[in-house]
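Let's start with one chain on its own, the form predicted alone, as structure tokens.
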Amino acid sequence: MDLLLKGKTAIVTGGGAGIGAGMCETFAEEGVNVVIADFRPLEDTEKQAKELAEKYGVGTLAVRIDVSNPEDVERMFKEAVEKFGTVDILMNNAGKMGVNKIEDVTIPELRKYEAVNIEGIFMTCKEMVKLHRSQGKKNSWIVNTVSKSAFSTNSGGNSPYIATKGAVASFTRGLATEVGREGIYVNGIIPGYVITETTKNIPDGGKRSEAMKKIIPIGREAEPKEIADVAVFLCSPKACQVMGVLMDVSGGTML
């Protein structure tokens, strides 16, 4: 399906990995400009962006950033611009996760969350925002990952995650209300269980993976394009009614 997003530029972050290389991938498909943000070494991301960029034809650039880091959003988006002269889309992807027993948080350990999951979304939707208001355009598309955890859990040990994530679907919605009214689409999705090269290098003899199948009511894990296949449905003109939702797309694994 065409999704009528050729020429348009997107940033993602956290997109050298995972659901976020995913997204990049479904993008450059689309005719998008990608802009590929994330923490992990620049030469490994402009190696992605390279590759992506001779497959589909598509503008691309890497950019190394801390979103917990105002300097480094701001100057994302800088270069984005600069490149590109406006960004329509931002993905925001990137986000901190890991155990952490409610004995052992201590309070900067539940910062480090806070930085990345709430004020990283924060300030890089503040960025977008200002920058669909300087340039006077009619319409700018935010998707924000949220996550099951935010809303329903069978594990334990991981509440620093679970209720940063829980901010960000409550901001996600906040957000959509404030800006929908300028043309600017805000929502978010949901992933369960996805496969990725974290969850396939697990030591435990494909044990997680048989466990998740009886828990996800289709059967099987996420490939991060299948998420991502939503995600950039999201910020398509055919989602023109689509506003402040929270996308499920768990495999059923919300029910």
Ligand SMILES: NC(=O)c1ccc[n+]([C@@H]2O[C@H](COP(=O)([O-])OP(=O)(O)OC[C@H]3O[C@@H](n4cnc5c(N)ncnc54)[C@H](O)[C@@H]3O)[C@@H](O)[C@H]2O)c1
Contents of the next structure:
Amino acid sequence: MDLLLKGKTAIVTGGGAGIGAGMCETFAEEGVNVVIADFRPLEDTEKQAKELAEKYGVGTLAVRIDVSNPEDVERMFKEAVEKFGTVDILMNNAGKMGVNKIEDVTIPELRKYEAVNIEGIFMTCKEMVKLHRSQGKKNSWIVNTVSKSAFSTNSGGNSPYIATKGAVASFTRGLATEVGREGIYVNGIIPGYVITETTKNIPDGGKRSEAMKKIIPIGREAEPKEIADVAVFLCSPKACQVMGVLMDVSGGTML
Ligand SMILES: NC(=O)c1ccc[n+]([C@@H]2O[C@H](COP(=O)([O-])OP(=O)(O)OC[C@H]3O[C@@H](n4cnc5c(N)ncnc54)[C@H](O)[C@@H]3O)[C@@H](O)[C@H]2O)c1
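Moving from the form predicted alone to the form predicted in complex with the named molecule:
Shown next: the complete complex, the earlier chain at its head.
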């Protein structure tokens, strides 16, 4: 199926690794110009951008950004518009993950989660809506990365993460209601267990996969690209009846 995305421009926050890198690749496969926004060293992101451009013949732009910094967010949109003229798609994928037992949660630590997982998403969405209105666009697409932890958790011990991802879920639905009539599609995806460098490096990473097979109905963790493909579909005009949905891409873990 042609997703009708050729020539569009997408920003992917946290696009440098894991699920975000998968999203960048899927967009490039679909002929979409990709803005890879990440807070790792810029030269790493530039290398990734060059490789995608050479492999798929799309335009790419590497931006160093911390999504929790509103000035970085504004600069990212400015640079993207300078290079590509507009931004059609925003993938709010960057997120702060971690384990914090409730007795260890301090206000400064909690605020770090809030800053990335809530404020970051608010600010990028605000810039996207402003751009949509100022350019009189017919359609724009936003996809926010939630987590199955927002709804069900079998590990516990990560309440700041769970709480802030719960906020992403409710914000997604609220924003869809607020701006949907203007042609801005706002949806979310709910990954379960995804194999990335970060999750590979968690303590007991090796045993985790074995345990996951028992928990996940499809019997295995997800590859980043498998999450990315569904997220990119949500940005297609072919998904024009999908609005304000939190799409479960957890291999049935949510069941
Ligand atoms: N991996 C999983 O099992 C899983 C499950 C559910 C939800 N998620 C969510 O998916 C998203 C991506 O997770 P992942 O596992 O691919 O992560 P990852 O750690 O593999 O990659 C995240 C990327 O985001 C970048 N990043 C982190 N904080 C940033 C910030 N403040 N500003 C800009 N860039 C930033 C990192 O540099 C990195 O390149 C997150 O929102 C996470 O909460 C992941």
